[in-house]
Structures are given as structure tokens and as C-alpha cells.
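This document starts with one chain, in the form predicted alone, laid out as C-alpha cells.
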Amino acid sequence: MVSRERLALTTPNLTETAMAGKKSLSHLRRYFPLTKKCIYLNNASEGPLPLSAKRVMEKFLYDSSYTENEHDPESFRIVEEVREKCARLIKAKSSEIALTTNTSYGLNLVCRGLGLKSGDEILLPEVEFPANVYPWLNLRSEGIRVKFIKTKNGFFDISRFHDAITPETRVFSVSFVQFLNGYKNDLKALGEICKQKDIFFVVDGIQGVGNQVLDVKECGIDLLSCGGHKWLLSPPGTGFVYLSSEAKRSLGTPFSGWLSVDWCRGKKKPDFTNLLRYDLKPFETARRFEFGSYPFLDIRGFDACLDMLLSAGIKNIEKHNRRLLKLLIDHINSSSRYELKSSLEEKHLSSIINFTGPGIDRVHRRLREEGIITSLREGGIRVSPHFYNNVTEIRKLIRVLET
């Protein structure tokens, strides 16, 4: 059985978290035991699972093994709650959220559901993560053109986007935050251009959702896809897709399954007592794109992680991470050895920075030897702290860099 002491760490005290978030998020550090073993600054690769998620997943596994509980009603209730919480993260409606297993799912969804034809054109920045490239390249065999837009030092330039648009441009797909240098794109400005030009606006949200404030309505995003295993700190195999109510009319259903159709029929709960029905219609909501059985274990962990993020407050998290990175940025700017590869423009700062210097591979290995976990990306060291990190850890990173 899960002990009372262990269950005490299942869910953060939401009132405590909300109050503390205005000043500090330090009390949440206790949910991340890896902080006792290392300095983990690699959330842009994979976030650590908090104890609150681990506990609810353990309970589910215990119940599955040792009890006769029927999990379906509770599991479907949690699925509904997770949709609502994902919507709150990005200021959307729960009816516009479909639960998925990764970012690639949503990108393939729009690739296959938009009805693109030979001669149509897709625009992408040249510095996109492969998940936002290969689904589009897969369309080239059908005569669809994929055009990469040049960047300036790895930073996306809106003027070059303007210049790249042609009458054949149908889709523009871009990351909320670029994986290699943390460049936060101006989604509002990009969304306005897409609306003016009638271009379907797709966003890979995985490096920004959970650490940056985002209003998908204000930005005019048609579809946003986001995996849960990085900044959302959730088990791999979790994620969501946002599809605006307006854009849903443009997107077909390229695949379907038994959970894509409306078993609720006006009721709050699905009715699975008569499964020999083949006349049910697809959901009117984004649920129509959820086509198979749910990973209920992972979704329970996802649910607990969303509780933690929402109670801490994304605005608080963004400010906290910015303060930590400012210490490192100031050191690098004053250093004769290192050079930033990230933009310092306020509106383009995120929770990721990248810097380089002589022997950067050796520096990266030295950091790991000292228990400081970062990533080596495109010839630089990428640092990506989250709300459980603190000033002491950044100062140790700086001390090691100085040696």
C-alpha cells in the first residue's frame, strides 16, 4: 500500500502554491528528488517526473493489480479534466483540445487532414526541430512544395517570412520557442500575417508551453501541438493538440476510431452498454481526433503535473526562469571566453539559452562531471532551467564555467 507519508506528496497544496508563487516557487522543489543528486538544467530535453505524478501513477498500478475497481468511470472523468487543464494552459476552450501521445501526432494530423494538393506550398523556418520538418517533407511525393525560410544567426526574421509568401502558400508551421537557442517567436505578429494571407497557422508548442505565457486566441493560431514530457514534466506518451473552432471546419478527419465518435449522445458520460452501433457520428469537438484507447496510467501522471503547473502559475514560472537565466547571461556577456548564441531581445527571450566558446565539448563534459546536466546542441551548450531550480545551482554552473 502507498503510505500516508508518501501520499502527502501526491498533490501540492494549491493555496500554498498560489500564494508562494507570487514570491517564490522554492517549496515545490521537494517534489523533485533528482535535485539532491544533480543540478538538472535540461528541461528542453526531458523534464523530471515530480513525486506528485509518480504517486498517483503508483496508486493506479496498485489498484490495477490488487483491487477489483472498475477504472473506466474514473479514468474518463480524469480525461475530461485533463482536456480542461490543457485548455487553461493556453487560454483555449476544452472543446478545442484533443489528447495525444506526442507533438508529431498533431503535426501529422494537419498534414493529412488539411486536404493539401499538388502545387500547394508549406513554409518553415530553416531551424525547426525535425518533428516539425519530416511530416511536411513526407508530402513532397504528392507534389506539395516545402520551402525553408532563411534565418539570421538562427533567429527567425518576420520580414523574410513576408518575402517568402507566394499565392501558393497554404501553411506556415513554426515553433513557439526554437529548440536550439530558445528564440521565442512573435506568434501574435505571425498570426496576423497568416490571417491576412489566408494561411493555415501551425505551431509546435513543446518548448514554450509550460514555461511561457501563451494566448492561442490572441495569436490567431489554427493548430498547436505539444508533447508533455518536457516543460509539462509529464510521462512520455502524453500531450495535446489545440485546434481552433474556426480552423476545425478546414480540417478533415484523416483517421478515425471507436473513441472518435459520440458515445455520450447528449449525456455527460459515454454509454458502452451497446457497442454494436455503427451509426454514431464523430464528435463535433476536437475529441473526434482521439481515435483509440487512452493511456490511462500516463494521463493520471499528466493530470497531476498540470495541477502543479497551473497552481504555480505560468506567469510566475516564466519570471522565475528568466531571473535564473539573467544571472548566467550576465556572466557570459562579461566573459572573454564564452559567447551567447541566443537573442537578448526581451520579447524573444524564453527559458532556454545557448552559448559557445573554445573547447565547448570539453566544457560540456566537465559540467556533467560536476553533476550539472545540460545539452550540447548545434555547437553550443543549451541551458534550460525550470521552476524547481534555484539561484544556488546557477551560481555553481557559473563557478564551473569560470574554471
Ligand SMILES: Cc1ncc(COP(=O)(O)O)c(C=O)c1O
Given for the second form:
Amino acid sequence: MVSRERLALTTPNLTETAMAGKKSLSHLRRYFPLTKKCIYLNNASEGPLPLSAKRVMEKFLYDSSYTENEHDPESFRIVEEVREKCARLIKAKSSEIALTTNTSYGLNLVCRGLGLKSGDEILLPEVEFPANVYPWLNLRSEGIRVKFIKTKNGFFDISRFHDAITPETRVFSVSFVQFLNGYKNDLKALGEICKQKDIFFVVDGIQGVGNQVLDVKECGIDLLSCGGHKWLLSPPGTGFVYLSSEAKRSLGTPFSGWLSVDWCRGKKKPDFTNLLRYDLKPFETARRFEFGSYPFLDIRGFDACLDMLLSAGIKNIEKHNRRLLKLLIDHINSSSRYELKSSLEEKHLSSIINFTGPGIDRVHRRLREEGIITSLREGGIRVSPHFYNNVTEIRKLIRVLET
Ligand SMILES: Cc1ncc(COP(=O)(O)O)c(C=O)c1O
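Moving from the form predicted alone, what structure would you give for the form predicted in complex with the ligand?
After this comes the whole thing, all chains and molecules, with the earlier chain placed first.
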């Protein structure tokens, strides 16, 4: 039997983290045992679960087997806290957050919720991850047009967006950070255009939220969807959608479920003693888009990861990751072997870069043999460090690249 001692929680000391975060985030590295086994530079694919999350999840599993926890009020309280923490990540209000299971959930929600009609037009950059393409293509059978905007070498250009808009354009959907080359889109400028032209502005946030500072209000984003399993380091099956209070008016309720309605009715705890009443109203908040029973185990892990990210500070994380990538960028720029596939413009830099060179598949394999984990994406090596990575690891990557 697993002893309670072994399951004792050791979450990071948040005060210590907040203080140290101003200068260094190195003390958080110990929460990532993976760093002892390999140099993991692949957060754009999947983030490793920190020990603090693993421990609260183990405790939940233990309690689920050994204790009675019917309609566990603690779990509902954590769901509420997690909404609030997601909101803090992007400078939103918790009433504008619904918890989801991945990025695709929120994108499908907006596709179906906007009540688009035959002849309406959706604009997408031609280099979106498929999660932000197929939900829109699925509307074509209803006469809705999907138009792809050309990019320059994979970099999305605002003037081309401007030119693509027609009187039929209803929605523009774009990634905060492009998944292949890490190009950070200028969401503020894009949001302004959408506002002027009355276009619903949708953002796939998964490659930027958690590693780049974002103010959804300042950018005029109507809806942002984000999965938790990459930069938020959370269990797969976690995520959230942000729907601005103003945009809520434009979005219907395409789906509804028994947990979309208010069982609390002004009280603190939900009252499930009269389930056959059928007269409850949907929540006024974005919570109306949460339909049924929650993955409480995953949400506990999500909560612990959000604590770590928020206490480290997104601005600190952004700076730290940028500093690591700068070492690599400088090296590649001075190398005759490799060339960058990412933009070097300061405002388009993120926590992802991609570079290529002769025999890149072989180079990728060699890195793996040396215990350095990156992704091979469309003919380039994608490197995506997070706050637990360090300069020594990037130096080792550079050494291997040159052998
Ligand atoms: C930009 C982008 N959007 C979405 C996803 C994944 O979507 P989901 O969270 O629905 O699995 C990925 C990567 O897996 C991605 O890179």
C-alpha cells in the first residue's frame, strides 16, 4: 500500500519562487526529473509534468480509492480556482473562462456558436496547425467559405490580411505563436483591424500562452482557445477557452449540458437533490460552455502547474527562454552549416525557433542519440526550451551541432 508519507505534497514554495523569479528560475528545475535523463527542448510538442502536479494527482488517486468523496466540494472549489488562474495568465476575468479538454474544443465551440451562414467567409493564414483548420473546413458543407492567406516564408504579413478582407469576412482565426517556426503574430495590430472591420477575432493560444506575455483585452481578442499539455506543462486533457464578455453576445450556445446550468442558485454549493426540475438557467459566465462531469484528476494537476507558472511570472519565463534561444540564434547566424527558418525580428520572436541545414534528418537523429530531444518539423529542427532549461544545455546542443 502506498503510504501517506510517500504521497506527502511538496509543492514549490511560492514566495521563494516569486522572489527568485525576478532573477533566476533555476530553483524550479528540481521539479523536472526528466532533466536528469535528457536535455528536453521539445515543449512545443509536449511539456513534462512537474513533480508538484504529479504529487497532487497521486494524492487525489489515493483519496479516490480510500475515501468517500461524493460531489467533493474541494474539487468544485479547485475548478473555480483554475478558471481564475487561467484568467490571470492572459489578463482576463475568470467569468470569461471555461475549462475544456484541449484547443480543438474551443475552436469547435466558436465554429458552431457563431451561427455562420452560407456565403460567410473565414480567413486563416496558410500555415495554421490543423487543429485550427479542420473545424472551419467542416463548415464548407454549409456553404461557408474558408480562405487561406498566403505567407512570406511562413511569416504572416498584416498587409496581406488587410487585402484578403471582403464584405463577407466574418471570422479571422490565427495562432498566437506559429507552431513550426515560432513566429509570434502581432495580435494587437490584427485585433485592431478585426475591430474596425467587425470581424470576430479567434486565437489559437497553445504555442504562446505560458511562455509569452499576453493581454487579451489589449489585443481585442474575442475568443482564445488553449490546451494545457504543452507550455502549461499540464496533463493532456486540460485546457481552457476565453470568451470576452463583449463577444459573448455574438456567440450562441451551440451545445449545452447539465453542468452548463446553475445548480447553486445564489448559494455556495451546488444542490443536486432535485435533478428533475429542468428549469435551471445557463450560467451567465463562460462556464455555460462546460457541459458535464469534470476530469477532476487532470484539473488538480493543471492547478499545480498554473501555480508554478504564475509564481515564476510569465514575463520572467519569456525573458529566460529568449535568453536561451538567443545563444542558439547567435550560433546559427555565425555558422556556415545551418540557417534559421524563424524570423529574427524582435517582436516576432517567441520560445520556439526552427533551423535547417544539409542532412537535417541525420542531425536530428544524432541529437537524440546524445540525449537532446527536439522535433523534426517540415525540414527543420524545432527547438523549444522552457524555464527549467539552462544555458549548459543549450551549449551542449551547440557542441553537438558542430560535431
Ligand atoms: C498551434 C497548435 N494548435 C493546436 C494544437 C493541438 O490541438 P489540441 O490541443 O486540440 O490537441 C497544436 C499541437 O499539437 C498546435 O501546435
